[in-house]
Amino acid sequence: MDTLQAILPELVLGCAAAFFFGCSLFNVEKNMHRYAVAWAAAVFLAAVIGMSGQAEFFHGAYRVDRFSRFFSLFITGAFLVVMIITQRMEDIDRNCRADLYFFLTVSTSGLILVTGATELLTLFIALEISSYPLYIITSYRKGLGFQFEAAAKYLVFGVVSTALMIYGISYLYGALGSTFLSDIVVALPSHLYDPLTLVGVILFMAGLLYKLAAFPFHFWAPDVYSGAAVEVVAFAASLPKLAAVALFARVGGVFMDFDVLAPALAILAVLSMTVGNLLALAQTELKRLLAYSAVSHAGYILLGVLAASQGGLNSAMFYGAVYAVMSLAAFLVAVQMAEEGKNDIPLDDLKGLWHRAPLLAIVFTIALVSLAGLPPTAGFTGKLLLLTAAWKAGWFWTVVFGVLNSLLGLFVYLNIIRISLVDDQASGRPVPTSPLLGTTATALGLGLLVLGVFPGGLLTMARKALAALLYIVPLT
């Protein structure tokens, strides 16, 4: 019962993959939303459920205790997020939406999987499962846009990080003997300085910057943002953003023990921060804007990678899981300001958004303040937690970056408010909210103001989590 208990979450979610899998075979097309939101909830809830559930599977390879929980319950949190913005969908064709949920479903038990892989190869083969669902749906879009072309690119740098990280993997065994974590931290220290394992540390970095969509590896992201459907887009910048910071807590910390790898970090911390917000201040349309507003934000989370020592993993966490809070907030309003047929959302379609749907100009306005790092959000919590932790660490240049990029994202975020706020358009149509909508979105908006003021309890679940890491606490 304890094991069912520990897998309940993954169990769930292939009860409901099969289930979206017989709907696509049989052609249902009715009430397809209603069991999405049902199945998310059922997920979401068994996540909660198996909070405390402590287990391990394939000779350890793959581990269930308070860390890959942790990530798991704001995974399908996330998950039941997008499922409830998905009820409008005009950009997808009908008949194509039980094949749509099909593929979430298997993208994010992909991402819970890798919360918990504690080997390498697992590691690589849950990221795998998680990222061709993702591939696959950024195509599907009505019209013969420019939705192929993003997929194609999707593709193309997916496979080539999937390379890096293979061949780094294959470079970490021949040199470690293992591809066990809890083995690669018994052996590292003493092939510090060979250059067989620092190759193969590089290689595997590079797909996990790919993940996170860090410079250089971005160029994917505002192409896949711009091409792929609004409901698309909302999960694929919100949840494997999520097990990437995952992979980072687990992974990055026992690799940064490298002399050359931790300044190579910084710099990329750096320009993943500028690039991402000079490049979103040129932007004219909210989903490309939004793709390299997730680029600067990577930025911030490398920051806490490299002051480990000094709680910036904690940080870390905290910060990924309200990004996705975030993301999700601004991404629901973009859902509703979608128009069918459109490629784009231009940022002067916002307009009158104020007089046109009150309560999501309330909640974009909470998330673009909270993206900004301004208080009392959560947004200025997380930078100010994981700024101070690189302060004490000792990488003092990055934090005066961190700070001026983050007065520079204030332009493009204000910018943004101004139009949706102050900027009126009479022309402009009425945004209905469904209920459950409107609930989600005061839940999200809400949500981000109680972690700004509030937040112990988050950190307090971050930190038990990582004391639950492989090479601290091992399993009794």
Second form
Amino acid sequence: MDTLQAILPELVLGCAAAFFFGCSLFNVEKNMHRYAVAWAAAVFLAAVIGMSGQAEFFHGAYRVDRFSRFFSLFITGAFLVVMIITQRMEDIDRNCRADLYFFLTVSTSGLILVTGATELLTLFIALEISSYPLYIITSYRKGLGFQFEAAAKYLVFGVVSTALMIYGISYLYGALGSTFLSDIVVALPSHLYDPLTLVGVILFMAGLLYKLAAFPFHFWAPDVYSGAAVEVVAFAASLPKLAAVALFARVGGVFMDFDVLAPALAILAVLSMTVGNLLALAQTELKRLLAYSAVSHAGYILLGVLAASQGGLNSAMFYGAVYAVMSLAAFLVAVQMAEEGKNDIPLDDLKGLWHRAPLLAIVFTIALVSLAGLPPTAGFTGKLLLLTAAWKAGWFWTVVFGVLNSLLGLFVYLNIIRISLVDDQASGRPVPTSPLLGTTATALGLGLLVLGVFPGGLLTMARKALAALLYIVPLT
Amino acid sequence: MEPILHMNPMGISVLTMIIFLPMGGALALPLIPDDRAAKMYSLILTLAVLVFSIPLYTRFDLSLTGFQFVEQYPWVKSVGLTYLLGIDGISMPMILLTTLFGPIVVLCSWTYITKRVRAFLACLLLTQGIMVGVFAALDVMLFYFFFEALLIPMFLMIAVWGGPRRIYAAVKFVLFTLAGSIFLLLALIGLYLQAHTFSYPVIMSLSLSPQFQFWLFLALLAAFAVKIPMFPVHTWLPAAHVEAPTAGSVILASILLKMGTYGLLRFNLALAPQASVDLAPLMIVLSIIAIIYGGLLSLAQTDIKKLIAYSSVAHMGFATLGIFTLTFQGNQGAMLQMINHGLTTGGLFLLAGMLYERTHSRELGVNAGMGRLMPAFGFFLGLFSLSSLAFPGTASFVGEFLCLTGAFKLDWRVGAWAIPGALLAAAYMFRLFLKLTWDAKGNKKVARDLNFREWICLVPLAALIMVFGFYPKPLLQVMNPALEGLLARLPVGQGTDMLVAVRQAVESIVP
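Show the form predicted in complex with its partner chain, please, the one above being the form predicted on its own.
The complete assembly is shown below, putting the previous chain first.
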């Protein structure tokens, strides 16, 4: 019974996937959004119930523990929010919606599997389960044709990074004789200067960086973001980031013993932040801008991985969760602003948001201030923790770049705040806001403020989750 | 030795209340149905805050050193954050200045603001609470929270309700400020790594190495110099002042600028005493440049608000000069200058706003001779102008005199360089005053004199300026213990050569 309770979220997700598959088979079109929200709520509830679950499956290849459940909670929470904001979905054919929900559910379950995988091949399969549905639904947009280009790019980049990763895994297996993380941890110290292992680790890390969309593996992000429907982007921008943080925390910590890896990551982190912010400055379209902003935030998360020994992972997990909340809050508004048949959301479309939907304007502002990293929002607190950890670990120069980048970031987001709050023209259509959306928006906005001022609870959760990592504590 | 924390003598948490009452009140504004009620509500709220803040003065124990009215609660233990508030003789006058201006800025926006009134009032109330928080915070990260949280409401205040070039001014303001305060963030993280807590009393008890102090001083200076604003980072100020609505200008001039000098006293002097001594010559040079350059620029302006803005640069230059003479008189003078500049320049901006509401222009030429039509206006303008140029008998005289005393005590040449600044002040303020009051060439024929609401705004400021001009003791006796404590931290044997100090610090960094 305990085992059943432990994998409850996975089971409910499976049921949800089966349900949507059935809907797709029998062409159910009515009430799809309600079903989706209901199922997502059930999944989230299951994740809450299964919070304290502990179990091992497949000879220790898949593990349910506090660590994976920490991420399940946030991934399913984000899943619920995404389902709520798919209310309108003007850009997606009615008869495709069941399929879309099916793929989103499958991808979510893949992400949850990622956070629990403790064996490299299991990890690989879980990553594929989470990625393939996204390749498909990227092309689900009506009209135009740019969505196919985006999907193709996503697919090609994804497949190449997957190939790199599996190639790396084969090297690791060849050098260390096992694909279980628990064995790797033991075997690694004696292979620190073994070129074969190093090649394996670097290739593997390349795959992870792709998932995180960090420089120089970010090239897919802007095109996918602007090509796909906003609702899909909201999903692709938030949930996989959480899984990527989990991956970095679980395996990144193991590999950080390599001398060359840390400086390389430091350089990539700084480049990610800077390139992301600089390119975001030049954008005039909201989705592309958010894509580049995601690149720069990936850089901040890498700082935490860099400072793994000094509580950096803890901060990275905090920031990952916070990033999911702020990007969802931003996308929630973006979804409302998206107009049917238009390929993108020019920043000018946000004009007069204050007059058109004051609540959304306020939530949007909080999200942007948080993305810019100003107090009292969670974005600031997360950055503070990451920078402190990085400095403690001796990476002072990355900290300097970190704060300089928050200046660049402010420039980026201040511009959007100006357009949405300051500009007076009450042009454009009024923005519809259902009570459910309004509540969700309020919850996300408040969440950012509360996490900013009282980060203690989430930090304790993250610390407890980290303590459960395989290479530190064996399951009792 | 950690400074002593004296717990709150009152039954209620006064500081918390005057910080969060206006901020919480701002959240309730959307519920109020119409604009007029919202204005009344904001006025009552800010008046209540003012009343609540009075015990900070009346119950302030002059015999105690250290911090009073302390409120301490655990905040985020694992990160080293505490919710720690407290005041001493340096921060208490600043808080009272802030709460005094609360109702005044609401009143001066009564008819000035016509669009999105409730949102504007929400911004006002938010800034009100946040600014008190800046002065009351004794946890350095809490300080930073407040320091930075001010940016967005101020940005909106300028950007939404400002003049024609408001976007430019608002963006410039925010970017300049943040460009400075990212270094403050670095400094605070650096301090945290030394102290393992953000608590100011603990950090104060650290003995930091001279090298660390050197960099700490520069990082802190970057943040505070922008706020003050010191030469050469003052360029945001005229733009922001000119474009901001009256309330915004008043808040900027009277309170926001003081955060810079307050930061210098609270952080630079207290935490980096060695570096303060070493770098004092640099600061004195920058201050004198600000005094003279600000004065000259002010003399050349034809826009009333710009003229007052540049005069602020010069006046704040006197304050920084006073601080970095590192003499007792100089620091007393600086504190008085901060308060008096707040009262005086706040008053001048109020007058500029009232004039603008009548003539829709801030040009000296357009507004020439308005004093003939509006005698009461002329009277207040005369009083505030005289105070601004530090005429004996007005409050600013005492402050500026003490600053100069400190300068002469340090070195007569320093004092001699600052004297032309005082003369310039007379020149530009008299130019403003004469032109607006007696010049005949104005093109406006009729204008309503000050109404009751405007009188209410100006009278308290005018009264305080007169009182403090003749009797500054209430202020001095409050700040003296705190300033003595601050200066006692400075190493003896002042007057190290700056170049030597810089070289030492650089050598210690470069192996």
